[in-house]
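Shown next as structure tokens: one chain only, the form predicted alone.
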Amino acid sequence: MAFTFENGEWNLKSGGQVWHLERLAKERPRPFYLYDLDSVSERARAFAKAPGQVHYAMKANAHPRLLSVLRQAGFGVDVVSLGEMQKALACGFSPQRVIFSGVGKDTEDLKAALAHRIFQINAESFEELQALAVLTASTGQTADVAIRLNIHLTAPTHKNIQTATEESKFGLDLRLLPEVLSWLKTQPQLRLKALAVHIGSQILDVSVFETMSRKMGELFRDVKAQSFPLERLDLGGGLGIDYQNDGAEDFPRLQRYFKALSAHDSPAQLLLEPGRFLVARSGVLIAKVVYVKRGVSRQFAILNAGMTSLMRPALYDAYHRIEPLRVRGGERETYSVVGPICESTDVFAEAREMPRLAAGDHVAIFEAGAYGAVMANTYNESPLPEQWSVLDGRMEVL
């Protein structure tokens, strides 16, 4: 990570140059993202060794600079909506390497996806592949789908972001399987090339893999052997980062979940889809205190920036690291950081413990390049925070 904290202050290091965050804040009069994107690099050429094919979840951070970054590294896409499509093509990424995700295409979706033929549809309902027979019927068109099981594997995270439990919304019942198996066999323009799955996110121990992975490779098997042109088992992502830490520990963790990965027993291809681990760190978001306020018990950091422009401690209890951009004396305080949102939600810590703050000062919230900007929103007609990018030492602004 180029981020560094120096002489007192945290600083930006790109490309032989150096950019003091709090000089950039102070000519910002709103909050902001910046993003370090030589390290998006960086844990790009770390997928090199992965055991598959690598399609970057775009959900976590859909910056235009940004994906063409991960383009050029040879990385494809899993997006989940018709826009993110979109923007994926526009972006240059060959519909060859668009992996369509999501529990709610509808026809306009589907017909887009079978329009610009696609490298492959994850269907998450019979339902799902049922409206696409009805399209691919009607238009002679043929499509290679996966089918996304749903096989009850409560991940270690948040329940707000596990995806594979009994009652999850995503995926196909693994129950359901046999009759849909046997529905396709009527359909030859639905050509059933993967079985995918995806369990959940920001998931730090590794062993749930292996056990998915094991599960994975027996439905393979078993689906193979009933002769359907089987020939892919796309894995998801949900490799998650320790937000409590700087980042030390991440590519040993790396290294492990590879080895989780390919615990299967099958001659599949493996497809991946990795989000948070390649951008979570890459981003901070700059805010500046508005207030200092005392109260009974504790004091608050009022915050320009609130849920608005951060929504995942509003959303998941979510740690992030909170950083005054420059420190000054040794003391510190404890505080409750909040914004100025009118929610009792908007509250990015409490009884934190960090260097005493005054009304004026900036501060950096770390760890927040995946679901940060692209989570963004106008409630209480709040802008949009800007988007500021490093590579190879040259800034830009979206």
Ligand code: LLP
Contents of the next structure:
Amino acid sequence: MAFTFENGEWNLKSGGQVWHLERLAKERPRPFYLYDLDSVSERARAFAKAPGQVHYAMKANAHPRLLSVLRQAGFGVDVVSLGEMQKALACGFSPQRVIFSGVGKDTEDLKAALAHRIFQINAESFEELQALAVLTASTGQTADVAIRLNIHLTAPTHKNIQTATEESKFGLDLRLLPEVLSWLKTQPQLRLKALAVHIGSQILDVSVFETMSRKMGELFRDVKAQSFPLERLDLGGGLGIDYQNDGAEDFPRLQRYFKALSAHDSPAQLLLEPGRFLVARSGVLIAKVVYVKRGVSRQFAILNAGMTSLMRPALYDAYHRIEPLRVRGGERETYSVVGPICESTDVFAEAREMPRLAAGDHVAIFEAGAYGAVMANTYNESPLPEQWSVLDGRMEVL
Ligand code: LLP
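Same protein, different state: after the form predicted alone, show the form predicted together with the named molecule.
Starting with the chain above, the whole complex follows.
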């Protein structure tokens, strides 16, 4: 890890340079994100052993410099909106490395995907396939499509990020597949090249990925036997990280994940769409303690960053490590760490024990590189946080 704690302070090291985070924070009046992009490239290298072709789920973090690190590592992208697609293309990804997922792609989105002749459109419903059929029939174009299936698998994760429970809005319900397949036979301009799945996010128990891969392998064999030009299985993303610690377990878990994905027992080529695993640990959100305020039975550390900068704790009760950038003395205290936003859920941590804080101190909220800045919003007219990044000894803001 290139964020290191030495002599009582947190630093970021890259290419022989050392940045003292407290010093950086003092120069910046507003909360900001800081990304260690060397760590993203290290994680990308770990995917050299992946059992398939990697398409980074750019919804996790779409910072242009980060995208360019992953593009140079040879990854494609998984996008879920026209905005993401345009950004990926502007960052130099070839349309032939773009997968377009998403449950509500409208005519404009589909037209753009067809115009760019992207690698694969992941349709999530019969209705979306029908819209695609109309568009392609009117232009005489062909399109390579995947059907994202809801295979009714409850992933062991927070219910707000499960995506394949029976009533989930994502994917085509497995029970509708036979009807859709017989209709597809009448639409030769739509070439069914892949079956896709994504069962949820922040999954640590990899055994569910094995079940998923087996099931998808069975479906691949079945559908292939019905003379569709199937070539690949898109197994989505979803591998989590342990937010309670700094990541020693991540790489062994990644190997177990690769093994689990290989259970499909079919001739399919695999596609993977990892997001969080690649980028979560690369980012910290740095904020200032505005007040330490006494309550009746607790004390609040009130930060200048809130749920508008990092929504995960408010949305999913997510745990993030929080550390003061500089520690003086050995005293520890327990705080409710909260933001300034006018919402009771604007809480980063309840009853968190940590080194003693004082007004004017700065803290780092760790593991904020995935689903952090991309979900930031301007409620209460909060400005969006700046995003700084370090790569090969160079710091930049974009
Ligand atoms: N592929 C598809 C189709 C997806 O919907 C997602 C994430 C991924 C890949 C990447 O999943 P990952 O490897 O990052 O788990 N905002 C939530 C997470 C939402 C995930 C949405 N889909 C959070 O902060 O935990």
